[in-house]
Amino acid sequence: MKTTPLHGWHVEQGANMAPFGEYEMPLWYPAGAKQEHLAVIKNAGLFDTSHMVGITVTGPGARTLLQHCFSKDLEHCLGPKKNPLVAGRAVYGVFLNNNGCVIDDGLVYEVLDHLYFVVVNSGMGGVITKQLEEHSEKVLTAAVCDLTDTLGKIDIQGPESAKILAKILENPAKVLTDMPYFSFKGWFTDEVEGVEPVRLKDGTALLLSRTGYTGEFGFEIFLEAEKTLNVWQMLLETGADRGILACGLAARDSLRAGAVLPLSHQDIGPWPFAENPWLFALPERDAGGHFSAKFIGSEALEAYIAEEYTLAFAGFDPRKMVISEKSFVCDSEGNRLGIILTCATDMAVGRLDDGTLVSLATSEKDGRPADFVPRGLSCGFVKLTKALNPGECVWLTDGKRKIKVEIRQDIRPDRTARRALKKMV
């Protein structure tokens, strides 16, 4: 098993460690996954995500190469007006094969017009690099570099994130200004001409990205691997009076499920990227069903006839179903409808008497009772052989237990990820 630069710290702190991808990673710390989940909703959580992979794509043909290999239309992707991707902004999308099936999902950052930074999942650096290199022969003026295990990555997520960062940034007033959702600043070294650096007070260079995998306000930090431990400890010490907690993969999973975010190779994978909650990762279609940009797999998706439907769900209590070969989704009479992809428990959410979902982040004026204490709700994704509408119910079962859940368009309400930065500093 591989380890991240923070592995020793995790073990010293008594983390429950387990394999994830190619790495041994913390599932939770002594505080427990529930408290870690709630810390991100109420205060701040710190995640070691150094198992993720960065890839650089450089040269005059970099954008053309990415447009061919990545699902997003880079010329029509930002904001309601679908403006082009520009320096300082990032977009989410997927890398598909010719059949329209997912190889991996990821983010593409435009650093400069000839420098792009691609972030993919654990163990996928070589796979995505190979695909880009194979197609770079058509471009000739693009070079691809896999940065696997050369970078550290720390995610600080939660409403206190900016306040904690402001204490350790060299120039917080300048850095924490004009950073909309899915924007970024800096680079993880000082060696790129044309990129204004972002540094901590101790001189550490960062790529600071206003993104994350929790649905809540926060940032992702990329830096040189050998500097990861120092910055991790600095953030924990600085954020101690604001309730920051180190968080493991269990809280990361329950937070992303409640935020309706997919786990690659589990919720999206070797089946057509269609009929799911994440079609915003594809270009817009015209009246004839054709995409505004061509990319690997686009023709297969344009011709795809729906056979399966991936849908989000929320339960009525915290109970969840263990996913196994025996578990499946059925109707009220026990007829099999499909499979469970993800089932987690969002501990910040509960239902009112009328069935409305509220969370700890819901204000009283928006319907949260003053004495609201969330029980938590099971949530996640199912893949069914028939389309269902929001509000319809299905049952998760392992053949013995049955859990009733509701098909939903959204799960945890009042998420803060898109909240204006000026309200959070």
Given for the second form:
Amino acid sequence: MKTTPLHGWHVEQGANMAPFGEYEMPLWYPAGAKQEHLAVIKNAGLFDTSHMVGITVTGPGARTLLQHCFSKDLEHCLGPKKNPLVAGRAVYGVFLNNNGCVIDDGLVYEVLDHLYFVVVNSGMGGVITKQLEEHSEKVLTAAVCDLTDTLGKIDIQGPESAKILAKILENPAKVLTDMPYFSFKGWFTDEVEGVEPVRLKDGTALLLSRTGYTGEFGFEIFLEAEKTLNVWQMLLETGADRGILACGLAARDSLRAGAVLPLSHQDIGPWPFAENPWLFALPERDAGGHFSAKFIGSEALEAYIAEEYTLAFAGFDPRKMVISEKSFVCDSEGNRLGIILTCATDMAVGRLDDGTLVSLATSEKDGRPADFVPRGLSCGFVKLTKALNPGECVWLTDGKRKIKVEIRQDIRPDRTARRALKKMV
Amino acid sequence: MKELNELNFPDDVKYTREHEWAKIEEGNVFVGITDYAQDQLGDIVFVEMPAEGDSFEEGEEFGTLESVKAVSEIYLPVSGEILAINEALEDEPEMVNKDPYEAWIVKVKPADVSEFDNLMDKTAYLKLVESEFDSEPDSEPDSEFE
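Switching conditions: you have the form predicted on its own, so give me the form predicted in complex with the partner chain.
Once more the chain from above appears, this time first in line as the rest of the complex follows.
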């Protein structure tokens, strides 16, 4: 099993460790996954995501290469006006094969004109690097470098994140301004010409990204592997009086499911990237169904005729269905409709008597009862052979138990990821 | 995860191979899950219990525990009729984590008290848990996090 630079710390803290891909990772710490999930909603949570992979793409052909391999129109992707990707901004998309099926999802960061940073999932560094290299032959002037296991990555997520981070940054007033959602600053080595560095008070250089995978306000921090443990401990100590908790992969899974975010190789995978809640990962289409940019897999998606539909759901109580060969989705009469992709429990939400979903983060003005105690709701994604509308119900079953769930447009209300930074510092 | 020496196994209850405990009081049997079981499951978020008056055989599934990690069946250590369920667990399932031996799940009127006597005592159960500790590195990854 591979380990991250924080592995010894996790074990020392008594984390429940389990294999995740090639790595042994913490599922939860002694506080438990429920408290960790709630900490991210109310205060802040710290995640070791060093198993994820950074790849650099450099050279005059870098942008052309990424445009070819990544599912975005890099000239029309930022904000409601669909502006071009520029230095200091990042976009989410997928890497597809020629059949329009998902190899992995990831973020592309434009650092400089000729320097891009790509972040993909655990174990995918080699595969995505190979995919980029194969196509770089056409571009000739781009170099691809797989940084697997050379970087540390810490995600600090939750409404207190900026306040905690501010205490350890060398220049917080300067760094924590003009940093909208999906923007970033700095680089994880000391000097890159043209990049304004972001440093901690102790001098550690960071790539600080206003992103995350919980649906909540926060940052992802990339840094040199050997500096990870020190920064991790610093954040925990500094954030202790603001309720920060170290969080494992279980909380990450329940938070991202409630935020309607897919887990690569589970909710998206070797089937066409279509008819799912994540089509924002693709360029806009014209009236004829053509994308505004071409990329690997775009033609297959343009020609795809829908056969399967991936939909988000939320249950009526915390009960889940374990995904196995026996589990499936059915209608009220037991007729098979499809499969369960993800089933987790979002511990911060509950339903009011009229069925409305309310989160701990919902304000009283927006309908959260003063005495609201979330019991949690099961939620996740199903892949069905029939398109259903939000509000319709299906049943998850393993042949024995049966749980009724509702097809939803959205799951956990009042998420904080897009809050203005100036309200959070 | 707790280390073996951090786990609590009281002397005054009996144990099953599936990690339930059973305690006899005034002829009735209270049933819950052990400290080891709750530690393995992680945060328990829902306890699905039978109805009062239901009858089950020894070893039969009578409910499920939902944890953040999985859904686990709970089996009745002795045959009998459900006299009561612990309704407090409906609102506070986390009681099973906090105090597994106080958080009984069902109270059973045993059909045959000798079944209770045949359950494991602390020494036998501790051996079982020790053997599971030794074999842990072989445990399978949880499907939800693959």
